[in-house]
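Have a look below at one chain only, the form predicted on its own, in structure tokens format.
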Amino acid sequence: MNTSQKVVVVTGASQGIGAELVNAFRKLDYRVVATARSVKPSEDPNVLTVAGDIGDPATAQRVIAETIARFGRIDTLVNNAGIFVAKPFTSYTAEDYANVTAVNLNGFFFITQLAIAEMEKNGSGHVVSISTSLVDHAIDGVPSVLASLTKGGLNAATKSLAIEYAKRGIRANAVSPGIIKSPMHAQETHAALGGLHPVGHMGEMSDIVGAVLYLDSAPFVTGEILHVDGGQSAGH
């Protein structure tokens, strides 16, 4: 087994930003482990796909075990999987709460725990989580309490991880996007959604991918919440 190439695990990798991250890391010659509920097998021998619900601890265990068995190491984990349910606070159901916390919190916690345990063996590693700028700047008309509750938790956990592992060679950062053009936003909504940002337009998936790649290549950066949001978090 050749274990000299770097290895990245990407959650929520079947479409959108996750799929773009898989392609970007492969162009940098990383071996990639892509996981999502509906991820399809890859013909690329340097891409391992693991289908499963990231909110289930068994999926996290399987992803990490198969990564080590196939590639022998984990250098970077990108916690990209996430769901957003926009409802008035009093309209959220117990099922909404369970679904959002399962993906956004459980999906971060279990796989990050296992990945860091592997990174510790090599004395190096990097965890990047995808958050949202709604945590810092709520928008009237965009109800987002569950997003703020869960992604705000990721921001706080990112800083805690950064400090806990700073002397052990493991970094933790987050990217905090505004609203990004992706399959989850229909074309006819783009103008209205773009107007929610000071720059007047939505972001591109490449903006988020570029931010993740920057953080992964920046050894002196840890504990950072990098806002890629068209000025949204700065104010209006």
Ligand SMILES: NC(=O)c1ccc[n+]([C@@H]2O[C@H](COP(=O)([O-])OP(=O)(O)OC[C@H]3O[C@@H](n4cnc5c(N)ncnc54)[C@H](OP(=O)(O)O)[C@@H]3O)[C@@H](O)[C@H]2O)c1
Given for the second form:
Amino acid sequence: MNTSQKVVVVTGASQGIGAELVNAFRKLDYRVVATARSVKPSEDPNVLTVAGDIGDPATAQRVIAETIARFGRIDTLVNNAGIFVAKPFTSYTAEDYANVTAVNLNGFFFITQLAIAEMEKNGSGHVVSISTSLVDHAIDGVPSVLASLTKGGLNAATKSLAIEYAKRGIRANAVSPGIIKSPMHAQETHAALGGLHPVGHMGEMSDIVGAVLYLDSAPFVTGEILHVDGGQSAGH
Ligand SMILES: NC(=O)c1ccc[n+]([C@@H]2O[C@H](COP(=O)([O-])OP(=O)(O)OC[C@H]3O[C@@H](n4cnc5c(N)ncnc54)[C@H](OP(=O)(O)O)[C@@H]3O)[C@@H](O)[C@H]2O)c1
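Having displayed the form predicted on its own, please output the structure of the form predicted together with the named molecule.
What follows is the entire complex, opening with the chain shown before.
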């Protein structure tokens, strides 16, 4: 096995930003491990797909074990899997709470633990998590406390991990998107959603991919929450 080629694990990789990340990392000749519930096998020998629910810690175990068995190392983990449920606060059900915290928090916590344990063996690595600028900038008319609760947790944990591992060669960063043209948002909503950004339009998936690739190539950047949000977090 050639273990000098870099290896990235991408969660939420069956569609949207995650699928674009898989393509972008392959263009940079990374070996890619793509996981999501509905991810399909790839014909590319440098892409390993592992199907599973990232809210279940057993999926994290399987993804990391299969990554090491097939590719021998982990250089980068992108915690991209996420779900968004916008509702008035008192309308959230216990099931909404369980679903959102499972994907957005369990889906970060368990796989990040296992990935960092592998990175420590090599004395290097990078964890990037996809957050949301709603954390810093709540929007009147888009009630979404569960997004702020969970993604705000990712922002805080990113800084905490950055400091805990700074001297061990492992970096932690986050990308904080505005509203992005992904399958998450139906085409007919784009004009209205675009108007929620100071720049007057939504972001593209390539904007988020570019930010992840920048952070991955920036050895002096750790603990950063990189806002890619058309100015949302700056103000209105
Ligand atoms: N699009 C936006 O406007 C926007 C804004 C801010 C932040 N974000 C964040 O960006 C990330 C990617 O979003 P996107 O727009 O690309 O969304 P998307 O098109 O809905 O894709 C979400 C991905 O997460 C996976 N996923 C969902 N539940 C899962 C589960 N239980 N287990 C494993 N995988 C699961 C989905 O795969 P399966 O269904 O196959 O499992 C899919 O691959 C998310 O973290 C999202 O919160 C997006």
